[in-house]
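As a starting point, one isolated chain is supplied in structure tokens, in the form predicted on its own.
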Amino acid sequence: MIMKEQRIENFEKLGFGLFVHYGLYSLLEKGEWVYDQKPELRKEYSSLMNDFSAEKFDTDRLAQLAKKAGAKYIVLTLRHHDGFSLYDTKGLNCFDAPHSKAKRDIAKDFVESCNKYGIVPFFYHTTLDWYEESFHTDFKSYQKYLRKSIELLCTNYGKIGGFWFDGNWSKPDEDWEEDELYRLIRQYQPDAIIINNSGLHQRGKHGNEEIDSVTFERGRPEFHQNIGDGKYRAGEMCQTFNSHWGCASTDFSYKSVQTILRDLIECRRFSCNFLLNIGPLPDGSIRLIEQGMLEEIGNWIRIFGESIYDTAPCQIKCFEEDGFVLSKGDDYYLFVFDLWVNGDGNVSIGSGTYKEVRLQNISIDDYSIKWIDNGEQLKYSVIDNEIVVHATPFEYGSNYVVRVAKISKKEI
């Protein structure tokens, strides 16, 4: 059995993170790729720095919002593909937040706030750069520029949870000199998780051996350990509330809380973390709808959170459409899908006293099964070497989308 490195085990235990896409592109409210998608705007793009005040990008409030939602880490876009940095580039260029109207090192504020509220800070950093000339004209020189940028982040902000890279997919035939980049990080931040997003078309692929977690951008995860090279890797799915990652004022295509909860729970089925994105408004404030949805996710986690963090797949199986089981120590957690709401047939969909959920590979005699939300003891029967759990419906006035029962040893 291949052992997990400690930093990877710690990362898996985090379970749920908040992704934050904020930068110069936010001022235009047309998504994070506006520099690439709207060529007519490029000539005057850098002048947006004069309006980039970030006056309401309150990193304390951001960390508090993440904590309330149940997120254990935040990934902030310190430099996206437009090349604008939220940190002090120390003379590498002047295309950064300290030289903008904001006149502040947002990365510094971000790390301090995360540490203050017990959130693990992660740095998103593009590897491609539409703005930097050397990216287009002298790729080897560009790699030196990129490494100098990362060295600043490694050495000026204390301990960092990890680096979330994105962009190698833009030039698949180039030498990205990944070994040198990752060696730099291991030198200064040996416990940092290294992620390099494989994009929409290479989900679950890891590439360089130093990668600690594979990615499943906007796609359901799968068992992914990628141990063919002798290394266990974590997995992470990133998802956004609507169709864009950065602020887009006319994108009304918001997912439901139900959909987001199912994504979170499906990630945990495969030991994957779930990274949920928000795109702050131009002034740095968070849309009310995104705040509200994060709070609703937090409400679910306050009830069922013990089943989300520090749990792992186990030998107990059930029919996939019914749910799945995770373990933590001597306890197990049964996630049940598609329960109905108990009530009058004129207002409730579905009927019956319980749903049958069949479990395999468990001897149930020494265990009790209880709903986490109300402590109700669930009955079960044994049929053909399977345990048939009688999963009762939601009480009228509630619907948790996915309900979790704790299977624990009976007290003697």
Second form
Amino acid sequence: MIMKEQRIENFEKLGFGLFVHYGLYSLLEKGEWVYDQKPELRKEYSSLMNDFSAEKFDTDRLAQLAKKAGAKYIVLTLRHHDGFSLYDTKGLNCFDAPHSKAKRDIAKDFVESCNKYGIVPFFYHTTLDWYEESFHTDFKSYQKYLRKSIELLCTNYGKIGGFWFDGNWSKPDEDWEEDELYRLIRQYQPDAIIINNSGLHQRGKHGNEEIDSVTFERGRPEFHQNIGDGKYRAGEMCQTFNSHWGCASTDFSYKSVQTILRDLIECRRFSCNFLLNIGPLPDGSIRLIEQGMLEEIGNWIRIFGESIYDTAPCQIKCFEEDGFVLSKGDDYYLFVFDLWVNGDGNVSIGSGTYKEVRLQNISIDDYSIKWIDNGEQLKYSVIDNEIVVHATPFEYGSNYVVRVAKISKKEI
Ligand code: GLC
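Having seen the form predicted on its own, can you show the form predicted in complex with alpha-D-glucopyranose (GLC)?
And the full complex, kicking off with our chain again.
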């Protein structure tokens, strides 16, 4: 088995994070790629700074909301592809929040609020830059500009959880001088996680050896830990509530709480972190539907949280469509999908139908198997070398989407 470096283990333990896309593009409410996708708006784009007040971008509330949702870290877009920085670039250019109507260093507030509420702050930083001239004309000097930007972030905000880079996929044949960039981070922030989003077309790929976690942007995670170079890497899948990352007011394609919960659970199946995105409104406040959904996810996590943090895949297998098993210490957690709701036959479909979940590769022993939500003891039988768990339906009045049972050996 390959060793996990401590910072990578710590990152994996966080399990669930909140992604926040906020910047000048939020003002146009047409997604974070609006500068690129709507050339007719480019001329006026930088003057959006005069309206960027971020008045309701309340970092304390953001950290509190993350906490309520059960997220342990927040990744904030401190600079996105449009080149506008939410942090003080200290004269690197004037295209930053302190020079906007907001007149403040949002990164500073962000880190302070995270620290206050026990949330780990992560910095999203673009590598692709539509605004910065040198990105298009002199790639080498652009790399210097990028490194100077990152050096500021490494040295001005105290300890941070990590960097989330994004954009190398835009020029796959260029020399991004990654070694130098990452050396800088290791020097100033030795415990910081380094992520560089491999994008929609290279999910699960890691590129540079310093990368600590691979990404599965809007995909399905899979086993990714052992790719043969001897380094254990974490994984993270980012997902957004609708079809954009930045605010898009006419995007109604919101996923359901059910879908999001399944995404979270599918990530944990592979020890992957789940990074769930919101795109605040122009003034920085959070769209009600996103707030509400986050709160519902938090409600699920309050009941079943012990099964998603700090648990790991194990040898016990069941049919993929039934669910899966994770372990923690001597205990196991059985995640069961697609149960019915119990109740009177005139109101509940499938009432009384339980599901048989066959567990393979489990030692035949005396187990206590209990639903976490109500402590109900589940019956099981031993057939050949398998244990068949009789998973009972949801109690009338509930439907947890995914239900989790704790399996412990009975004390003799
Ligand atoms: C993509 C997009 C970007 C978004 C990111 C989030 O790479 O370019 O807009 O920030 O995905 O994962």
